[in-house]
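The chain that follows stands alone, in the form predicted on its own, written as structure tokens.
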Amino acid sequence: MELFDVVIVGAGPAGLRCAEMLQPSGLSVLILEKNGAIGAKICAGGITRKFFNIYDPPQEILEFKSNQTLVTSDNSEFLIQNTEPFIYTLNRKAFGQWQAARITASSVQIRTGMLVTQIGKQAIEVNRNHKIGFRYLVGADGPNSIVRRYLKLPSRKRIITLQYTVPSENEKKFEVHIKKRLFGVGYGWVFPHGSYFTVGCGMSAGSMTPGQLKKNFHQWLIETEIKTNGARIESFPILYDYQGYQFGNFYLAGEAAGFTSGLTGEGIYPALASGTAIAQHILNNKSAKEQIDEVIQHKKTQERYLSLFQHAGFLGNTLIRATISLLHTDSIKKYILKGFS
């Protein structure tokens, strides 16, 4: 049986960031990725300014940036503008491969096509025929995490999403559409990516059936005259049910831990921040707790508004209109931009 100091399940942003931060230590680290390639994931690809607190990637990874976003509801709309860009899109596959290329230490290995099939207290089984021992196990394996299931943590809070990726160089505006009649506790989006754009919607599970959401989504595309040009519809779940990140010698990072925002669905920055903090925790760095606390506090702030929206009932549209009207006040707009981006 092979033995490693740290085994990381999942080569997404959280897992790769954790390994990157561990590599100067000389600890033996193994990253296991079930897919055959690094970085491929269905994703709207949106990031905000917090991302740059961790990385300053090359321009070919950042596909679009903007200093304005159109926000609409059933009865009103507002164009959020800022002097500097505050929302961006990136190419997930290119970003993942760029992250992987930053891992150069011989003490860190990345293996693809490696599906974890069983977990024990000190060892895992891969592809049903190979055992690997560990001192620490990091679950960075997304919303359907096998590590989370082993820890018997609930996964009740989920966002259901639908999305088209449409080839086009004409889309140049970020748009967020908060349509309670169509998306329940959720929203639709249009995110430009340079040579294509993503158009999709997401809602908290339980707002309506997935079938009704799909019907409403296509109705919205007709109303807004957005053409999908034969693109294939895709769906991906988002887990935001945070129950903790450390469980003895087990850790959960990114979406496997539920660090994703339940309000916006933003997951890339929380994944990077939690991957960083877990590495520092393993290395007994005292700043680890501060970083995790920052992510959790930001998440709680956004989800307090989500909870208010969920329980607003027929007053939900009034709450949305009030929020959008507050964006006309410069001081409030700055506060909201800071909190969300």
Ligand SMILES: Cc1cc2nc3c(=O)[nH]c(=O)nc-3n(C[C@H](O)[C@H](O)[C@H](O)COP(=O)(O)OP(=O)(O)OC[C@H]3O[C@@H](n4cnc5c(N)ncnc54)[C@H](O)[C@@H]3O)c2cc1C
Given for the second form:
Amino acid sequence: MELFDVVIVGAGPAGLRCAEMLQPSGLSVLILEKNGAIGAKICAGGITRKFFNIYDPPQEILEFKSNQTLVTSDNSEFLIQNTEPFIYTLNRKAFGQWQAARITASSVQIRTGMLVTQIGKQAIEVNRNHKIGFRYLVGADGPNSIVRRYLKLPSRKRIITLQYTVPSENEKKFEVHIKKRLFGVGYGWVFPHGSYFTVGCGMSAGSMTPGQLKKNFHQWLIETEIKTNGARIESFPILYDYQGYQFGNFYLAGEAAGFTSGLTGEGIYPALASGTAIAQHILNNKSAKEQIDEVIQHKKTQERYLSLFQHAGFLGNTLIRATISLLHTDSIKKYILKGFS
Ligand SMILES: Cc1cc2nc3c(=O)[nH]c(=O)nc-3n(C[C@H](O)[C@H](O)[C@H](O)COP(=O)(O)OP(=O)(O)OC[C@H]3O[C@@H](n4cnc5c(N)ncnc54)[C@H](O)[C@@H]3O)c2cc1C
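After the form predicted on its own, can we look at the form predicted together with this ligand?
Time for the whole complex; same chain goes first.
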């Protein structure tokens, strides 16, 4: 049986970042990815300035940047504006491949087409026929994590999403539409990427049935006159049920741990930050805790607001209106822009 110091399940942003940070240590690291290629993921690709605290990627990965975002509700709208850009989109496939190319140490291997099918205390099974042993196991395998299932953690808090990736020559702007009537506890978005844009919606599971959400999403596309130009509708869950990240010699990173924000669905930055922190934890570096605490704190603050919204009942629309009108206040605007940094 092959044996590695660290086996990482999943080559998304969290798994690749964790492996990259383990490189200099010389520990033997194996990343297992079920897909044949790295990087493809159903995602709107939105990032904020916080991302640049971790990476400064080349231009071809960043597809769009903007210093404004339009926020609307059923009967009000507000343009969040700043002098400097604060919101960007990246190409997930190009980003994944760029991250993978940063892994050059011979002690770290990436293997694609490797579906982890079973987990044990000291070894995993791959493609139902091959056993690999580990000292540490990192589950960076996204919202349907097999490692999380092995740890028997509940996965109750989920966002249901629907999205089109639409080729388009027409310039789009960043838009966020908080429409309770259509998306329940959730929102619709338009994220520009240059030669295409993503248009989608997400809602906390339980707000309404997925079938009703799909109907409402299409209703909204008609109301806003957004054409999907023959694109295919896609759907993937988002898990935000955080229950911890270390379980003995097992770790959970990124969305497998539920680090994603339940309010905004932002998961790329938390995946990178938690991948970094877990590598440092394995290497016994004291700064690991601070980094992960910051992600958890930010997530908690956002989810307090989410909970308010979930329990607002018929007052939900009033809460949305109040939030949008608060955006006119300079101090609130500053606070929100700080959250992007
Ligand atoms: C529609 C949609 C829009 C989104 N928009 C945004 C956005 O605009 N901004 C943002 O920040 N976040 C967004 N997110 C969330 C973001 O995509 C995720 O939070 C982020 O990708 C999490 O990274 P990760 O590395 O933890 O997991 P993932 O990116 O999900 O990577 C997990 C990897 O593990 C692999 N894997 C899974 N199971 C196995 C197995 N058994 N064996 C081997 N490999 C396995 C998968 O193939 C995958 O490559 C969006 C999500 C959705 C669904």
